[in-house]
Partner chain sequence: MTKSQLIQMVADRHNLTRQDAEAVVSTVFSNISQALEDGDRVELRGFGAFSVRPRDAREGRNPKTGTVVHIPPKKTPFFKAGKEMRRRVDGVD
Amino acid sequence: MTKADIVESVYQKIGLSKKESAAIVESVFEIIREQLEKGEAVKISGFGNFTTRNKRPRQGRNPKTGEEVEISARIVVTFKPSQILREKVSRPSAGST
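Please output the structure of this chain alone, in the form predicted in complex with the partner chain.
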(Lines of atoms letter the chains of each structure in order from A and count residues from 1; the text may use other names and numbers.)
(Lines give C-alpha, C1' and ligand atoms only; values in the text may rest on other atoms or scores of the structure.)
Protein backbone atom coordinates (compact mmCIF):
# COMPACT_ATOMS: atom_id res chain seq x y z
CA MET A 1 0.00 0.00 0.00
CA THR A 2 1.19 3.50 -0.84
CA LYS A 3 -0.01 7.06 -0.37
CA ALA A 4 -1.92 6.82 -3.66
CA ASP A 5 -4.12 4.04 -2.23
CA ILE A 6 -4.88 6.14 0.84
CA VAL A 7 -5.71 9.15 -1.36
CA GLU A 8 -8.07 6.98 -3.42
CA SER A 9 -9.86 5.79 -0.30
CA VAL A 10 -10.23 9.36 1.04
CA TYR A 11 -11.44 10.52 -2.38
CA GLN A 12 -14.15 7.86 -2.43
CA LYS A 13 -15.34 8.57 1.10
CA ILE A 14 -15.45 12.35 1.04
CA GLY A 15 -16.87 14.61 -1.65
CA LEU A 16 -13.61 16.31 -2.57
CA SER A 17 -11.62 16.36 -5.79
CA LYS A 18 -8.78 13.92 -6.21
CA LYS A 19 -6.29 16.77 -6.19
CA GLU A 20 -7.65 18.13 -2.94
CA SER A 21 -7.80 14.67 -1.37
CA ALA A 22 -4.12 14.21 -2.22
CA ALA A 23 -3.19 17.59 -0.74
CA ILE A 24 -5.06 16.89 2.50
CA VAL A 25 -3.54 13.42 2.95
CA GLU A 26 -0.11 14.97 2.39
CA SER A 27 -0.93 17.57 5.08
CA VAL A 28 -1.73 14.84 7.59
CA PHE A 29 1.78 13.44 7.22
CA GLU A 30 3.37 16.88 6.98
CA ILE A 31 1.77 18.05 10.24
CA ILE A 32 3.05 14.93 12.01
CA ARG A 33 6.57 15.58 10.65
CA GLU A 34 6.41 19.22 11.79
CA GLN A 35 5.49 18.19 15.33
CA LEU A 36 8.27 15.61 15.52
CA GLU A 37 10.70 18.15 14.10
CA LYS A 38 9.82 20.38 17.08
CA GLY A 39 10.39 17.44 19.41
CA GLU A 40 6.67 17.10 20.12
CA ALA A 41 5.14 13.63 20.44
CA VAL A 42 2.16 12.75 18.24
CA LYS A 43 -0.46 10.52 19.84
CA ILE A 44 -3.05 8.92 17.60
CA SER A 45 -5.50 7.07 19.84
CA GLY A 46 -6.29 3.60 18.57
CA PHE A 47 -3.21 3.63 16.34
CA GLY A 48 -0.07 4.52 18.23
CA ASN A 49 2.35 7.20 19.40
CA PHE A 50 5.23 8.78 17.51
CA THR A 51 7.96 10.17 19.74
CA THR A 52 11.51 11.38 19.33
CA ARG A 53 14.47 10.01 21.27
CA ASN A 54 17.94 11.36 21.81
CA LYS A 55 20.57 8.77 20.99
CA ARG A 56 24.06 9.03 22.42
CA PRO A 57 27.05 8.45 20.14
CA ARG A 58 28.12 4.82 20.00
CA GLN A 59 30.66 2.56 18.36
CA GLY A 60 29.46 0.76 15.29
CA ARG A 61 31.04 -1.31 12.60
CA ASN A 62 30.87 -1.09 8.84
CA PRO A 63 29.30 -4.46 8.03
CA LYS A 64 31.15 -4.64 4.71
CA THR A 65 34.67 -3.81 5.76
CA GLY A 66 34.49 -4.67 9.46
CA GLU A 67 35.98 -1.27 10.20
CA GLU A 68 34.97 0.40 13.48
CA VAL A 69 33.19 3.71 13.07
CA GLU A 70 31.63 6.10 15.55
CA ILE A 71 27.90 6.59 15.09
CA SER A 72 27.21 10.21 16.00
CA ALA A 73 24.65 11.38 18.55
CA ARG A 74 21.30 11.88 16.88
CA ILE A 75 17.58 12.33 17.32
CA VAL A 76 15.44 9.50 15.99
CA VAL A 77 11.72 8.85 15.61
CA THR A 78 10.17 5.85 17.33
CA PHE A 79 6.68 4.49 16.92
CA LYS A 80 4.90 2.63 19.69
CA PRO A 81 1.81 0.87 18.37
CA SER A 82 -1.32 1.04 20.51
CA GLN A 83 -2.68 -2.07 22.21
CA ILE A 84 -5.56 -2.03 19.69
CA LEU A 85 -3.22 -2.06 16.68
CA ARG A 86 -0.99 -4.69 18.29
CA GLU A 87 -3.95 -6.99 18.79
CA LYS A 88 -5.23 -6.47 15.25
CA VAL A 89 -1.87 -7.34 13.75
CA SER A 90 -1.17 -10.21 16.10
CA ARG A 91 -4.56 -11.85 15.65
CA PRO A 92 -5.96 -10.89 12.26
CA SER A 93 -9.74 -11.26 12.12
CA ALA A 94 -10.96 -13.99 9.79
CA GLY A 95 -12.30 -12.85 6.45
CA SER A 96 -10.88 -9.34 6.65
CA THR A 97 -10.61 -7.51 3.36
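The structure above corresponds to the form predicted in complex with the partner chain; please give the structure of the form predicted on its own next.
A lone chain is what you will see next.
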Protein backbone atom coordinates (compact mmCIF):
# COMPACT_ATOMS: atom_id res chain seq x y z
CA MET A 1 0.00 0.00 0.00
CA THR A 2 1.32 3.43 -0.91
CA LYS A 3 0.54 6.89 0.43
CA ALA A 4 -1.69 7.41 -2.62
CA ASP A 5 -3.62 4.26 -1.67
CA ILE A 6 -4.09 5.60 1.86
CA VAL A 7 -5.34 8.92 0.47
CA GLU A 8 -7.77 7.03 -1.78
CA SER A 9 -9.07 5.02 1.20
CA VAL A 10 -9.58 8.19 3.28
CA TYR A 11 -11.32 9.81 0.31
CA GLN A 12 -13.72 6.88 -0.09
CA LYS A 13 -14.42 6.31 3.62
CA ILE A 14 -14.73 9.92 4.79
CA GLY A 15 -16.13 11.56 1.67
CA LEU A 16 -13.83 14.58 1.63
CA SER A 17 -12.25 15.72 -1.62
CA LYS A 18 -9.06 13.99 -2.72
CA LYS A 19 -7.11 17.18 -2.06
CA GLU A 20 -8.47 17.41 1.51
CA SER A 21 -7.84 13.69 2.06
CA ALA A 22 -4.24 14.07 0.87
CA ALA A 23 -3.75 17.05 3.21
CA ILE A 24 -5.03 15.05 6.19
CA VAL A 25 -2.81 12.05 5.44
CA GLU A 26 0.23 14.28 4.89
CA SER A 27 -0.51 16.14 8.16
CA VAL A 28 -0.66 12.89 10.14
CA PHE A 29 2.64 11.70 8.63
CA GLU A 30 4.25 15.09 9.30
CA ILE A 31 3.17 15.01 12.97
CA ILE A 32 4.63 11.52 13.37
CA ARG A 33 7.86 12.61 11.60
CA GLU A 34 8.24 15.70 13.81
CA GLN A 35 7.81 13.72 17.02
CA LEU A 36 10.32 11.08 15.93
CA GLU A 37 12.83 13.80 14.94
CA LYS A 38 12.54 15.15 18.51
CA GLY A 39 13.23 11.66 19.86
CA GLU A 40 9.67 11.30 21.17
CA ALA A 41 7.77 8.03 20.94
CA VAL A 42 4.52 7.93 18.96
CA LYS A 43 1.92 5.62 20.50
CA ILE A 44 -1.21 4.88 18.47
CA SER A 45 -3.69 2.92 20.56
CA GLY A 46 -4.74 -0.32 18.90
CA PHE A 47 -2.01 0.02 16.25
CA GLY A 48 1.45 0.22 17.81
CA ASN A 49 4.42 2.32 18.90
CA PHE A 50 7.02 4.12 16.81
CA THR A 51 10.25 4.87 18.68
CA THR A 52 13.79 5.88 17.84
CA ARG A 53 16.84 3.95 18.96
CA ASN A 54 20.54 4.78 18.89
CA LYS A 55 22.71 2.20 17.19
CA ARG A 56 26.38 2.13 18.08
CA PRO A 57 29.09 2.01 15.43
CA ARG A 58 30.11 -1.53 14.50
CA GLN A 59 32.30 -3.51 12.17
CA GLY A 60 30.72 -4.78 8.98
CA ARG A 61 31.95 -6.47 5.84
CA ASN A 62 31.59 -5.47 2.21
CA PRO A 63 29.89 -8.55 0.71
CA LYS A 64 31.49 -7.97 -2.68
CA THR A 65 35.12 -7.59 -1.61
CA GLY A 66 35.11 -9.09 1.88
CA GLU A 67 36.80 -5.92 3.15
CA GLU A 68 35.95 -4.91 6.72
CA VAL A 69 34.30 -1.50 7.03
CA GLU A 70 33.10 0.58 9.96
CA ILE A 71 29.34 1.09 10.02
CA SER A 72 28.76 4.48 11.61
CA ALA A 73 26.50 5.21 14.57
CA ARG A 74 22.99 6.21 13.63
CA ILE A 75 19.45 6.61 14.87
CA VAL A 76 16.87 4.14 13.59
CA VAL A 77 13.08 4.13 13.80
CA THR A 78 11.50 1.00 15.24
CA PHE A 79 7.86 -0.08 15.22
CA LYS A 80 6.29 -2.43 17.72
CA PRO A 81 2.76 -3.48 16.82
CA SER A 82 0.10 -3.53 19.53
CA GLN A 83 -1.33 -6.84 20.73
CA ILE A 84 -4.61 -5.96 18.95
CA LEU A 85 -2.83 -5.44 15.60
CA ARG A 86 -0.79 -8.63 16.04
CA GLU A 87 -3.96 -10.63 16.66
CA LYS A 88 -5.76 -9.16 13.65
CA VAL A 89 -2.81 -9.75 11.33
CA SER A 90 -2.17 -13.31 12.51
CA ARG A 91 -5.85 -14.32 12.36
CA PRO A 92 -6.49 -16.36 9.19
CA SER A 93 -8.68 -14.56 6.69
CA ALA A 94 -12.06 -16.01 5.67
CA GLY A 95 -10.90 -16.71 2.09
CA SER A 96 -7.70 -18.62 2.90
CA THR A 97 -7.43 -22.41 3.16
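Between two forms, the rigid core is defined as the largest C-alpha subset superposing within 1.5 Å. Computed from a predicted model, the values in this text were never measured in an experiment. Positions refer to the first chain, counted from 1.
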{"property": "Large Cα move at residue 19 between the two forms, threshold 2 Å, rigid core", "result": "no"}
